[in-house]
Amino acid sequence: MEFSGTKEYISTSDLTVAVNASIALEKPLLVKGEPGTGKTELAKQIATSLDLEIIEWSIKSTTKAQQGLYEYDAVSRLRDSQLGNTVKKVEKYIKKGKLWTSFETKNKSVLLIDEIDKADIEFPNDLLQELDKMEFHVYETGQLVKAKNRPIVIITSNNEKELPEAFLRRCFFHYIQFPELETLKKIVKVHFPEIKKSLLNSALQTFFEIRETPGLKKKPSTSEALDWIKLLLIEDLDPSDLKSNNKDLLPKLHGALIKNEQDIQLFEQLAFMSRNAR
């Protein structure tokens, strides 16, 4: 079972290899990288790529890891309780979480834990055991419940926190790279096939010299060059539109690729400064 990437996903080749050695080891991959690099989008096209199911879980600030095994519904049972219903099957108040799922399937699924850094700094450390030994027990019930196939597990940080040392190393870690612009390019041709050469190299021309500008302060990622692409494809923009600076271009730059009050400023002034350089 090796991952080779798809028509919909460019994989670079050491990603490729980091992907196929977790499987290969049964370790969780861990996948950092700028936002917008493609890190969810890669758990997906794994799961395309080997024709598995991907179970999904969104990580936010006040998710807890024992979510991810099931969760117990106190509450409803005592409720049931004082109305005199029957509550002699605990079952019926237990939640499955997503581990317990991927745990469940029939085949060998892909989990997804999606920005695991999102959650409070103890969250990693608390799945410790469940995602090495990959089982865990129901207090509630005494069950065991115990993975039928052991799911390759992704897991996306976005580095807004360091994560416990202890859940590195049960992990295989590969930092995405921004891409350069030839694979910048093929990412491009992928979303729009059609596009003209002219109009893709003086896109990617003025969006990498957006990214290499000196002060700002959120450069913009692949997913947002992908909709600015759409937006002068929309546009029928021409190329050469693209290198004159002029003013009715950046309120195009403005929602598209530049997402930050300060920035925006330092691109007016930019504008300003080059119009009065003429």
Second form
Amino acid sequence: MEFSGTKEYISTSDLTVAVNASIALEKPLLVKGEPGTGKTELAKQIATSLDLEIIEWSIKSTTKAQQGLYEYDAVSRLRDSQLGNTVKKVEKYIKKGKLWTSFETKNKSVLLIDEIDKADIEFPNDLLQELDKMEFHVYETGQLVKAKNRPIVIITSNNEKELPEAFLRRCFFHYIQFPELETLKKIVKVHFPEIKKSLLNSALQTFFEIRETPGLKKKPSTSEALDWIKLLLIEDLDPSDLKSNNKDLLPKLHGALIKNEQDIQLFEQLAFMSRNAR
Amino acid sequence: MFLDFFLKLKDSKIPVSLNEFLTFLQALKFNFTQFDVNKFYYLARASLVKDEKLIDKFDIIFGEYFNSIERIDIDDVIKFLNIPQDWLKKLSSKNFSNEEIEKIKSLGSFEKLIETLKKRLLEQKKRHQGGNKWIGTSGTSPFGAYGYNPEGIRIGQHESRYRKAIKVWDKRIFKDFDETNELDNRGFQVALKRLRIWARTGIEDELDIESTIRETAKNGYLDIKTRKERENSIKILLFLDVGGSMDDYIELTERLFSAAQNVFKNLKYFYFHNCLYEGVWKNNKRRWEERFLTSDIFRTFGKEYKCIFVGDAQMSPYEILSPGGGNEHFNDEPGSVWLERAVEQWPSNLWINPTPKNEWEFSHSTSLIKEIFMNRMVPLTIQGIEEGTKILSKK
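Same protein, different condition: the form predicted on its own was shown, now please give the form predicted together with the partner chain.
Everything in the complex follows now, all chains and molecules, and the chain you saw is the first one.
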């Protein structure tokens, strides 16, 4: 079982090695990187290319590790008992979580734990054993849940919180860097095969110029570039339309690229300065 | 296998555990590195480094370690070539395209190829006298072009890697203040301890004896109460001047820095040269590659930080007053503007000056900076630090 990118996803060779190592050794792969560089997409593409089911577990600030295993609905059991229903079967009140589901799929599956850094700081620690041994106990029934097929676990993080050492030690790690011009060209071509070369070149040139403007709060990344180029194609713009004129430094349809008031102000200031310099 | 490499990583304070290393070795058994040194590097990186901030450190050690292979004596190489021919042959089928195999055949057999190579190596030894130069040359020899030996490829690549490392190294004109330096800095530590603001943070895991007794007496059963641990919540932002006239005070500054590291959990530090301009850096070895924009730092660290500059404040007044006055690069805005911004951003600020106090008045630049800092300048002595902590503790 080997991953090597898909038609829609360009995988650099360092990423490929990391993914394959984690698949072969059945250890989780932790993926970090700037927002919008395709961390979440990676898991989906692994699933597509290996033809596996994907189970997504999106983490929020309130998510508890236990919820990934199972949830015991004590309230409905209590209510049922009040109504005189039989409540002997505890299993009826246990709801499987994402991790449990991924343990029980017929074939191997891909489990995506998305944005693990959103959760409480102790969250990764609570999942150590479960991810390591791929088994856990259901205390209410005394049942031992063990993975039939160890899922391929992809964990993404945006670096909002530092992850605990013990957790990191059990993972493979990959940092997705922002792609270079050539790689980005390939990525765009994969998504928009019909794009004209001249438009592609001038669009990406403008894009990198914007990205390299010092002081930007949120640098536009791959996903923004793709959105923007999509808009350019829909509007059917000419490469010459992209050349920033003196009035404003921002290209047309920049709303797709810059999503922050302060950043837009920054460009306005820069435009103002360049006009005065004239 | 690669045990030295592991120990080297350990030495350099990259937190690798034995488990991770075993994982790495295990992963090597699966053949997806395919004897490609790049893939080998990627695999090592993915399994041993878990923090992008450490990747650079890792790169350097990786380069250094595999550079040492370069220094293998030429006789060893020949010996090496004698022993595992079978192994090499096995590899060759994996690594050569059919075309290349044809080429090898045109030179005769594989054995002959090795024979020729041995001769070539010996010749080169004579010509270059140095044993480790041959790699560079053999890169342009047909053997290098054939990429006949994975070991050879590795050597070639790591030489260039090492050369790159030397470049970085060469730029390192400024000595780095090491965080791990443990000189006798107790005096400073004690002085800095004044700067503590206690706050209870984190999880409640400390036994609160008083309220446990109170609640137990009240309720009639053992009622254990816990509370959060007390921690020093003060936040310090340290700017250190390096290079030039500061060289005389390196030891003193190191002691202060090391003490501050010990006392404050929330200590952020940056380096600058002579005067604050638009960029600062965190690592003196990489000061040209990794710059932080001063404006970003203004944005990141709020007013709650106490800001301390350490520098001798001795420079040409132009370096403070005029645009383009910086002695290393062209600055668009004068240093004084940046210093004033810092003073405005962090109302609780201080300049620590390692030069003796009685010399200050003779230096124009020192008076200028003292003015910008509204007289909040203290000498780098224990008394000076004590005085400084009083200034910083004022609300």
